[in-house]
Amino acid sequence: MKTVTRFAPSPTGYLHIGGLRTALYCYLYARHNGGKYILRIEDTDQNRYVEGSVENLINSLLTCGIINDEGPKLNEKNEVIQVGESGPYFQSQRLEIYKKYLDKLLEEGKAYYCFCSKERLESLRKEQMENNLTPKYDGKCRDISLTDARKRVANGEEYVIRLKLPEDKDIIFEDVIRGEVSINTADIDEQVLLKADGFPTYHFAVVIDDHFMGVNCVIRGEEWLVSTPKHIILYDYLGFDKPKFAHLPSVLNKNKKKLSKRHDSVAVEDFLQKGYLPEALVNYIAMLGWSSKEGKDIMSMEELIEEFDLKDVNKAGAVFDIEKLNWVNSHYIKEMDSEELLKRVKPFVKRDTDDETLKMILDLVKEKMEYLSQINELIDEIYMEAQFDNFGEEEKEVMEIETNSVLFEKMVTLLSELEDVTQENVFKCIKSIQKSEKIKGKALYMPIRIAINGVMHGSDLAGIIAILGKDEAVRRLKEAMKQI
């Protein structure tokens, strides 16, 4: 049988790093079994909706290269459009096929009317959550005949309709990750299948979508552990064949607590707008629950898809660490052609800067970018200027070194007479005088350095005045000499 996995988000706001790592595994499971992925937007709760979520999140995924083959996509005038044959997509376009299965459980006793009003249902979850009891449903309305209760409808009163639960009975289950899973119907609450609203609960609608669109990978976050049994009855109560489920893990924060969108950074775009490459944040995202046999850090999307496997992921927790996606982030731009790397870095260069020297500055400052929008800081350090007046203690001593004004003399007449002002030939113009003048160490390199920048450390000196070029590198030494 082939291989059907979906994500399935809520358009409510931001992709985040978890939705991510599930799409994620829900793409390679499925790509590494010559399977089908499948993106579906849960839209029933229309009071949460939040206006281009859902643009945003089909833009985040294909930026990750992860790619859906049904469902809602992108065309060329940023529209979206809804594509293959178990649409519609979107849950709050199945109203009508949800109807006719919520038809059929009532039809049958399971599943019920209830018109339980907010203020008892909250005053019921009060009181047993004082008396430490598991806040659940406790059946008042179990038992109103169907009859009655479509009269009761017909006269407008509100109402939900609830799933209706076997009595004290295991339901077990086999999770990819956690093995077997065994929960009690006395422990579980009769599940809200459509709310006053007219929508149905995620509970319902994803076994119906599930089922007519083929679906038989289940790949979820933890969370969802503890309802999968209220799915098994549906799916056993609408004669529906069971998927096989998977659960990941939670990513969690250096606190070790379940990373939380209102504590934590965690919005992909966020990270994409900052400039960590895409192929880097997928690549350290798969490793959070999962690793490669081989221990290998670094993998290329095919090779994700290569080795990937459900089985293979943790069941605990994954710290997502800022500091690792960094070091993986920095591998990937230092092993970028510089070509192509000049073409990511270049919408988040604020200064006016042409190719050629944005390319000098990318060969000088690269091994040390963990994001692309450090590209400014590491500029400004470039073209930063020498403020005299407000140096400290050493760069006064540097400053006042005896052999200063012979240095700086020579440097701006070897400068000077310099045809081609590359790396190479400006670092043969300061060993010269090192030769020549017997100028060595702090007393070399430093007050060239403080001459230049103002600073005592930074990147590589011949580089900064190549860049610099000749002209403003001669003045700046002039306007040292003028401090001695």
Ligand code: GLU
Second form
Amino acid sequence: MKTVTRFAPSPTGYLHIGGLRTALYCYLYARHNGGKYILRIEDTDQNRYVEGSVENLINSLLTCGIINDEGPKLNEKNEVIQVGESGPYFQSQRLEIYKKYLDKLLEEGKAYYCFCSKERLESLRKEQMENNLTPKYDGKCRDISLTDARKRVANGEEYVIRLKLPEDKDIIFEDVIRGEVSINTADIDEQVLLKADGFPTYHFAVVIDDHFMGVNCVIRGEEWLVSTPKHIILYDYLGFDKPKFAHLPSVLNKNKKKLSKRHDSVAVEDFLQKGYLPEALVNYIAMLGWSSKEGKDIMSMEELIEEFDLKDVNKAGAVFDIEKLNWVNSHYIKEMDSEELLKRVKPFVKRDTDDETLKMILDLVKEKMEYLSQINELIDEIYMEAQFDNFGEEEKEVMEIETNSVLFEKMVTLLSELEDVTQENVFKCIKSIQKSEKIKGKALYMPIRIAINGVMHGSDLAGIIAILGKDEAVRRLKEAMKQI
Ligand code: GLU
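Structure of the form predicted together with ligand GLU, given the form predicted on its own:
Below: every chain and molecule of the assembly, starting with the one above.
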């Protein structure tokens, strides 16, 4: 049987790092098995809907190379279109389908109308909490006959539809990651399936949709594990084949708490906007709860597809470690072909810089970059000018070295004579001064660096001079000469 997975986010804003991992695992598992990966939008909670979030979600997934076979996609005009034969892929567009199966459950006595008011449910809940009981519905409307209930509905009474549970029955299922899970129906609530606003709840819609979309492997966050028994009951009631379930461990922050938008950076788009490369992000995220058998840290999407298996996913929560992500990202930056790196970094560069110069800058600083937007600080460092009036003790001391006037003068002459101001040629100039004037070590490099940038440390000095160019470097050296 062909593997069919799905990622089913709710459009409440942006793609969460944990969501990216779920989507990635769904994608990898489907591709590894030559199957199909669907994207479905779970928008039954109209109150939580955020304008533009579907486009956002699709964009982030697309950028990361997690391409769905079916479901919503964006066309050239950036409009959402739907592709595939088991749509619509927005739950809000499937209300007819849900209604049909709710009617069936009602007819068969597997679901019932409930007319309890919000106030009653609230006071019931309060009472149960006060008595240290798990809050759940007490079944007051359970035995209202369907005919009576339908009359009340026809009279305009407000209602919801609830799942009717078998009494004292163990619901047992096998989770690919967690093993056997068993729960008694006494510990399950008679879940609302249809809300008063006419929309189904997630619990009902998810079962119907997974079934009709042919999903046979449900991969999702472990927060849904406790809901799965309700889903199992629905599968059985409706006579549907059950999919395989895999509940992924939570993504934790460094305090071992679940990653949350209040305390942590969690939006994939923010990481992309900072200049984390999509392939590096995917590579790192794949390792949150899974690892390659050979212990590889750097893996392309193709390699991940080749090696990924759900049964190798850990049970324990996975800590999102920004240092490790930075390491992975900087690895990709260092290894990247220079033309490609130039193309990727350009959108981040604020200073007006031509391609030739930008390439020289990248060669000089790419080792230091953890993410692409850092390019701006690094460029600023290169172009920074000495503020002679504001020098500290260390800088002043360097400016007082006796050999400085010879050094600066010589440097000006050699640079002015230089036809091709490359890093290598500038380096040769400095070396030749070392030889001819016998100036070495601290007395050689430090004063030039101070004259050029006004600081004690930075990227390779010859490289910086080559980027600034002959005229600018000479001007700065002459300026320094005036100070001594
Ligand atoms: N809409 C749910 C969520 O946003 C999906 C849960 C599931 O995959 O079944 O987490």
